[in-house]
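Below you'll find only one chain, the form predicted on its own, shown as structure tokens.
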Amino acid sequence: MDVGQMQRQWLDYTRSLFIEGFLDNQFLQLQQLQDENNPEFVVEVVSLFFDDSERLLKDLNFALDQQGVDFKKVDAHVHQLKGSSSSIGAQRVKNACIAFRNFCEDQNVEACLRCLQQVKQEYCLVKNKLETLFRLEQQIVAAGGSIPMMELGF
């Protein structure tokens, strides 16, 4: 596959992530902060998001598994996950966190457990999608090409 084909594949794949609601414009804004002085900026920020999310999901699992659930603690973890997912543009994770926080307010353990599963699923999906996107970028660069820029609102 030549560089032009890989770049088109990258553009099509990236568009699909927006159309399917995995990402929002915040991700494009993150990409615009990347330049030749810091070519790994987006990968680094998203990797921090992955690490943070893994820790928060474990903390949520533990907190909801306790006999007397501390809903303030659960809500604080969900709030943090919502913020970090919002900061990289992981729209579906953010939206799942919003629903989760509503059930924390209601102190509904069963609903919180269902929401946790939904958040985990959305997180795994976006993680896989972004890892695929980054692999495509590596292939383009390895072939001597550059990553195309997407416009806000493409």
The other form holds:
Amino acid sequence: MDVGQMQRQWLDYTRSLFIEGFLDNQFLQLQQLQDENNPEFVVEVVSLFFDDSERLLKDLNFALDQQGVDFKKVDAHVHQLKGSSSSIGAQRVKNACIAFRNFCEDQNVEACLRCLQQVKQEYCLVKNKLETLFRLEQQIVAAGGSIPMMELGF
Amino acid sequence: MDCDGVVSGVRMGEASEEVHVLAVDDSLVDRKVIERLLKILACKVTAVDSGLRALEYLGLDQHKIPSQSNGFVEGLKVDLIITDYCMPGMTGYDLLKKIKESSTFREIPVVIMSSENILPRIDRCLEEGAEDFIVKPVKLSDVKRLKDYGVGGRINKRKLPDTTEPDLSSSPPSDSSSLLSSSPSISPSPPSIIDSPIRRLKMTTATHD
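For comparison with the form predicted on its own, produce the structure of the form predicted in complex with its partner chain.
Following is the full complex, with the preceding chain placed first.
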């Protein structure tokens, strides 16, 4: 595959992530903050998001596993996860967190456990997608090409 | 005005110096993003993870002996403080209050960020003296709008007490996540937070300092 083909593949893949709702406009915002002097910015922020999320998902597991569930704590963790997913544009994770918080209010353990599963699933999906995207970027750069700029009007 | 050169933002002709922003957020992801946004606008950034750390940085740490907690830190110049609202321990609102209580720092514009667009919360922050309120996630257009607070912001307000503030941002208001374009109960058309009754009241009392 030549650089041009790889770039087209990257564009198609990125577009699909938006169309399928995995990513929203905030991700584009982050891409626009990247330049030759900060070529790894998006990867760095997303890595922080991955670390943060994995910690929060563990904490959520733990909190919901308790005899007397502290829903305030659960809600606080979900709120944090909602915040960081929103900040990187991980739309489906964010939406799953919003739904989760509603069940925290109801103090419904069963429903919360289901929500946690949903959030985990969305997180795993977007993690895979982003890692695939970053691999494509690495290939383009290794072949001497540059990452295209996503346009807003697609 | 009893403030001397320690407090910046009220001095004119500071355009050649970098705007120094103190960013406060418990989220590492958000700190990274806000830092990048501010650096793109050529600001110097100090990012801390809590209200307590912010107070320590400003020299307002109350664990020190009283004569050392008046906020005088040699060579410190902070032009703008931007803080998250929801933080464990000290909220952004608590931090705002502490800053406005300080004779050394009360003139520094404080901007609050929150993922939740809750009108009473926004009003409370503005009433307490917050300069502006940004709904997260923070975008470049939000930060562009703020930068003008850090340099000569107060001077602009004094000149224009009752007129609509000129559009300081270079991007259209429609993609801004400011409270005015996202809140349903406030007119979605143009900018000014200056136009709100609370702001006008604040400015009137401020000019009589």
